[in-house]
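Here you get one chain, nothing else, as structure tokens; it is the form predicted alone.
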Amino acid sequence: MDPIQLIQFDTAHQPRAYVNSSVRFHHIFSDADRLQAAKKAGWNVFQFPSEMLLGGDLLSDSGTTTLTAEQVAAMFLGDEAYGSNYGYFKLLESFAEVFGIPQEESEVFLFHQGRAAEHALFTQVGKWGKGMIIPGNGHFDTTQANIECNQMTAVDLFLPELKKSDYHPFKGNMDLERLEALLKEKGDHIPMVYLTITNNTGGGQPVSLENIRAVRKLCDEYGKPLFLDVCRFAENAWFIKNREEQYKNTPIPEIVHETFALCDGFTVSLKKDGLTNMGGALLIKRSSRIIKEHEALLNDLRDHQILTEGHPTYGGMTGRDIMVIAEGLRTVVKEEYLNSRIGQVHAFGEYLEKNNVPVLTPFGGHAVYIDVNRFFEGTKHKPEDFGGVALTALLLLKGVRLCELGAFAFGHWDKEQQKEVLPSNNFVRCAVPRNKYEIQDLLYVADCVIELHKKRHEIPRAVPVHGRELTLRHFKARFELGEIK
């Protein structure tokens, strides 16, 4: 008898990678105490006390990660100097395994989170000229905002296969021949072009390595640099390695190290891919055009980290924060770590897709979107009625939390106009945290959404009665839920 050839057999289901080694359970409410927080939350989701959600709180994967054993290990090293911390160096360390770009080669700014790091680097951007555009793949909502409270345009150059049903397998590309267009039309206005891996708005969908690829050869055929936001780094460079045929064979640090090699500098908010709850930073490289064209560039970044963050070895985080993030990067290039946090958020979207819900397929690597447009197909809902938001509001009834990312949260009130502006995706997206939970978890979440789907004719319209003329209104809007008209 081969005791090995008595186990080859496949099975219905895969271990997840990791145990737990700790645990909360949570607190007990009542459908009523749920009904009456909502209210008082204006059933606006980021109002909504997170101690009422069962297990189903999806509503960002940004710093919501549970962390391994070894990142716990790590914050017992973190060194609370306020200057040149033991941390900083480890963590400058991580930066050049994991990304490939040498120390020598890179000026590294650290910020408490990403959207810090977005604010100092287009802060300083603004000050170069009026009316400059920055295209992108798809700016996320709080990228836009930053680029816009600079007076500049944030352009989002989504590939029209986005949202067609048909497969594609890198639905987040840029669109190579509008960006061309507008480099040749616009190029004395755009500073830099700014690619985003994964493409969060567009869906969660990766980018492929011959998109960046182009990308970086128009870049340089009109002298623009080429920055990107790599929250989802790694993610993105699971999909390469099994969406592109050529890199199927190649080891993802090798994949990462090669998509970094094609950029002239990046921000990412370490709270994603940097397998962390607080962090964020901002990367150029020396070699960069931007640096030669703005000589007095770093020296401003440094003032502005300084005044915003502190002392830059620490940048606005513990030293706590520090070493858990250079313990995580390590982390989240393995394999093994990918294949369990993608095959989770992909069990989670096909068991939606089988019951019938519209999602965006394929599916990304850290959420799946509902297709709020398609769900409401067949009912008297439009647009407008913000089904998405109501969708978010009722689940919170549940004890589940989602984030509308469409109508609402993309779209604006045009004052003159007295109507809506609608921007071209209405999604609601059900981001899962990584580590954190279970596939029973995310089957209840789905759960629910399929039984909504199911009474989506009865569903009310969402009627922001505060906020709708505000910037980032979706955080800050308020509503009632009305009949549909």
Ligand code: F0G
Second form
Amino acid sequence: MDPIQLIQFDTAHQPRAYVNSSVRFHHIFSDADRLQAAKKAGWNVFQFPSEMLLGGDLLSDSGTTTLTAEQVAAMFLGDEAYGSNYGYFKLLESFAEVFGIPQEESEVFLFHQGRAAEHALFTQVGKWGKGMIIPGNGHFDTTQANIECNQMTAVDLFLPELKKSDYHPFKGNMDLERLEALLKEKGDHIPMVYLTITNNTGGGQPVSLENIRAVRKLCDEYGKPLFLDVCRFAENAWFIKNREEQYKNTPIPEIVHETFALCDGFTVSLKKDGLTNMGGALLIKRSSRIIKEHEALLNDLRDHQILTEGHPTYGGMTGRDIMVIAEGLRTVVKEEYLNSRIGQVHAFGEYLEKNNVPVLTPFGGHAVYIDVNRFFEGTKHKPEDFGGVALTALLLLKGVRLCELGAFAFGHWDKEQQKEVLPSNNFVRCAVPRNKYEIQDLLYVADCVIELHKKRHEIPRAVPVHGRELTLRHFKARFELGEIK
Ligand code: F0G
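Next up, the form predicted together with the ligand. The previous block was the form predicted alone.
Next comes the full complex, this chain leading.
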């Protein structure tokens, strides 16, 4: 008997890449307790107490990671010195190693989270002229807001395939034809091109290296810097390895280096692939043309950082946070981690799909997106009944939290016309925190969604009773649930 021969079989289930070293038990609440809390919160998911959730808090994958034992150990080495703490140097080493950009080539600015880094960058870029446009493959809402509050326009050049149900391996790619047309027509007003990997606004879809390289080539032809938003750079690299034929044998760390070699700089929220609970950064390569063309840039950025975040060597973070990031970046590029992480998101999505819940496919790396318009097809629901909000409201009662990113979050109320202006996408997002849940938790979430899908004709409408006309209204609004007419 050859023992190795005997174990040559496939299994339906795969082990995770890790085991739990610390757990937190749920507190016990009744349906009635949750109903009372949901009403008090005006059915707004952001206002609902997280302690009442039952292992299905899929509101965001941002800052919600469970730390590894190595990160917890590193945290104890956090040095809370005001200037040049120990972790700062460890973080710079980690950046150089993981991103492949040598320390002597990079100007690194630390911030407490991604949007603070975007704010610093676009406050400076906004000074370079009037009527400027920043083209991207799909700006995240904070990026768009930071561009627009500095009197520039954020233009999203989504691939047309994103809207289609047919398979495309890289639906997050930039539409190159429209980018070239824009550079040709309005090049004088374009200070930089911005590429978000993976494309969170575009359904969490990945961007291919071929596309990043083609964008770089266009940037070079038209003399423009290329900046990346790299919140989910490691997950993007996993897709490149698994879907771009020529990279199937390339190790993930090398794909990451190739990606970063193509940019002039980047902004990042380290709360995603930094595997941390708080942190962000802006990095500009010293070789970038923007440093030569804008002499004051680096000094002005340092001033901005000192005014808003503190000394550049801690940038709004504690020494402990910094140590956790330095360690997390080394874990996130491990293939066994990424296989387990993205495999879990996909298993969750496939279960929903198999049970007839309309979801955006192929699945991205960090979330599964429920297509709200298709979910309510054949019912009396209209998009302005905010069925996506009503679905997330009812799920709170089952201890599950998802996030509407559609008619309510991205639409707005037109005061003059007294009607809703609807966005083109209408999703409910199930964002999966890293290293936090077991597949059983996600299948419970899916079961709740599947049952409500069967009862979709009975789902009420969500009526905004406060905040309909406000900016960023999804964070602030209150609703009542009303009969569907
Ligand atoms: N860019 C992208 C692509 C993001 O997904 C986010 C945040 C940010 C920038 C801003 O980073 O939150 O650290 O200030 N996304 C979170 C989400 C909030 O739920 O998708 P931040």
